[in-house]
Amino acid sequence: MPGSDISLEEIEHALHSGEFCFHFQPKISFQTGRIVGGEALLRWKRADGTMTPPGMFLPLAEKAGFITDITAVMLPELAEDIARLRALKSDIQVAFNVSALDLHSPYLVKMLRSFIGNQLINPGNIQIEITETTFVSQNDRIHATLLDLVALGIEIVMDDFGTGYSSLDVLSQLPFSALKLDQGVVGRMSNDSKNTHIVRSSLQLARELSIKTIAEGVESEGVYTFLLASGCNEAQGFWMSRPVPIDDFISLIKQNPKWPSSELGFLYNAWVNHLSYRRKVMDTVYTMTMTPPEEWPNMPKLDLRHSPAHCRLGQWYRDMSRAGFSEDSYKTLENVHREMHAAGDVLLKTVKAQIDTEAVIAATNDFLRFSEQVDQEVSRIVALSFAEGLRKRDHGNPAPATPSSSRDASA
């Protein structure tokens, strides 16, 4: 295999000779169709100009424990790159993958705290991606490091979600604010419906946990559009842009290209969240009415909130108002949605009061009636949004602008 004879000494020499650099793959927001950030990917550009793929040297560096030296040297360079990007886009968010060995050492938090304290970057400008989830979850020192990073305001992303047996358990234990769908699972959606179900289930799980979703490995318009409709938050992949050097990434940001976007996927997200709330209420009612009151403290926790402001649907029409959309288009939805949450609160209080069966039945009917009205309003808005999207398509919207420089760059 080419490069299989690379030695640790060569890697060390390359690091200290300035042959390592970062290429950046843009991350696109499905809500706006614009670049919101990127992933910083390590590259080895030799003195003669040839590129050595990371798979040829990173495994050896990881095995030898030299990966921490690479991070220590390259993290300041990344901070400088981010500072250049911030000059163009102050809220840009750059993801950086670190190893378990990096997280085991205190220097990572110290360096990032220094960059933030010196105002070279803001906490929101950087994300830390974690892949070794099994090891991470079993190590108290690493867990403490992740909490320190979160305390700094840095997002922690679970990378390659959908590939490990322990992903769900780790997701419940560690402070992740986003999950990145594995590129293999995303890529195989075009060939196997099982992978499509995994992606859809992962998106639904993230919605339930109120964390962001990022899809990697998007290599076709069909996959992009499916993720757009499914309510994924962000995506990266060859269909939008290959990883490019910092100067090309800066040029790309300046061009401000736009890919397909839609509010429809986010409305779907909000709708699913509403259905989840309804199910939580009914599951709680059924469990409480069929269980002796002394056993209620042992019921599974469902994080049940009756305020419309905590519901994704309530957040959706609030955001629509901020975006300048006509209030008339969703005012009815806002009213019945508020009444539904109030009815849910009354229903649970009625059950807990242990009044009588008929009172519980009446409160249940009220709750379900308002919930059905919410469904009708959301269906109406979805139909209008879908029709508007089709009309825009028929009027010949321009194709997404993807500069040839980003298409032709090496991976």
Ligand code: C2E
Contents of the next structure:
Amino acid sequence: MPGSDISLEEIEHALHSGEFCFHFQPKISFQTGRIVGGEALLRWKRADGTMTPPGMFLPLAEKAGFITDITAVMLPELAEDIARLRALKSDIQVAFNVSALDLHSPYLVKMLRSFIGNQLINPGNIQIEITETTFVSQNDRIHATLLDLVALGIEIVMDDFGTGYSSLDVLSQLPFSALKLDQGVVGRMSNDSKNTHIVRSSLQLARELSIKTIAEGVESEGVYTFLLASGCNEAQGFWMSRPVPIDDFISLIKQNPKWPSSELGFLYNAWVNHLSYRRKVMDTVYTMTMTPPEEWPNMPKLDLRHSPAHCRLGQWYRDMSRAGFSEDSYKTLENVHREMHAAGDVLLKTVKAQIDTEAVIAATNDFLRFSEQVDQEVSRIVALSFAEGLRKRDHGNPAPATPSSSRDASA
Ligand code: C2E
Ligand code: MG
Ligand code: MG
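Could the form predicted in complex with the named molecule be given as well, to go with the form predicted on its own?
Below is the entire complex, every chain and molecule, led by the chain shown above.
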């Protein structure tokens, strides 16, 4: 086993003689193409200059229970690093990996509370990434720690989503703000369509639960662009940057580099959200009309709100002017969208009133007709948005990230 020759004494010595530090891997927003934050990754730089990756020593430290000592020593260092980064970018979001053992006792919350109290960091500057979520969900103390962190305003991220450690069930039980797609699953998309389905279904699931998505292990422009189009929120990976020492991360933030970005993924998200609303209405209508009213309380709960303001599509077109669209281009969408939600409301009220079958059929037809019109309008706007993106590309705005050479590299 790699690293099996490393002893716990060596790890302890390294920690206390300052041989550990963090490297930072930038996280990029697909909406802006800019760095929004980074992940802090532990590095062991030995006195002779050699670097030992965390996978070589963290498992042993974890097994021996020494991981909490590492966290206790390194967290204040991280807070200092974040304070330096904040001076350049006050809203920077730095993700920090913790183990289940760290969540077992209140010290993590205490330390973070004191950093926040001393105004070294803001709660929004730090995110906690956790991996062993199955184990985590079964433990009341850990659950309580996570709730305390959320109460402090700190976001919790489910790391390595798509691997055995993370589970779907846990997503609904714990207060996650984001899920991070595992680098293995993301990387294998280029060879295997099943992995692509897993990634896309995970994005869909996160959308339904209204949580953010971050893709890890983005190693090529092709994967980056596909994730952007699929409506993922943020990306991290070697194609943009490897994890780098703090000084290099600071230089990178100062340079403020821009990777490709587009509104298309967000429009796509809004569209999928709309299709999902239609399905939810129709599935509810089917279940209610095919079961006796005494069964209705047993129906699975669905978040069904008939208001354009609560729907991503509605939220999206309100921001359309920001994307440079004229009001005319989405006025029709706004109208039919409002009518569709009103028709959805009427349909469910008609079903609940149990008046007569013909009234239900008529209300269903109305609802579906408006829904199709919404679909048509969104398709039209997608085509406009796509054409605009193509023209921007041709006019070199923004500067393309050397398309030919990176395409060669990823082939
Ligand atoms: P992780 O949290 O899933 O971190 C992401 C890992 O993927 C990092 O490995 C990173 O270098 C690597 N990575 C990022 N982009 C790419 C890419 O495009 N391709 C490939 N092949 N890999 C990529 P690293 O730094 O070796 O860390 C390994 C694991 O060690 C982390 O996985 C995390 O679970 C753990 N770890 C790291 N730092 C800490 C820490 O401070 N505390 C704790 N408890 N665990 C940590
Ligand atoms: Mg992580
Ligand atoms: Mg990971």
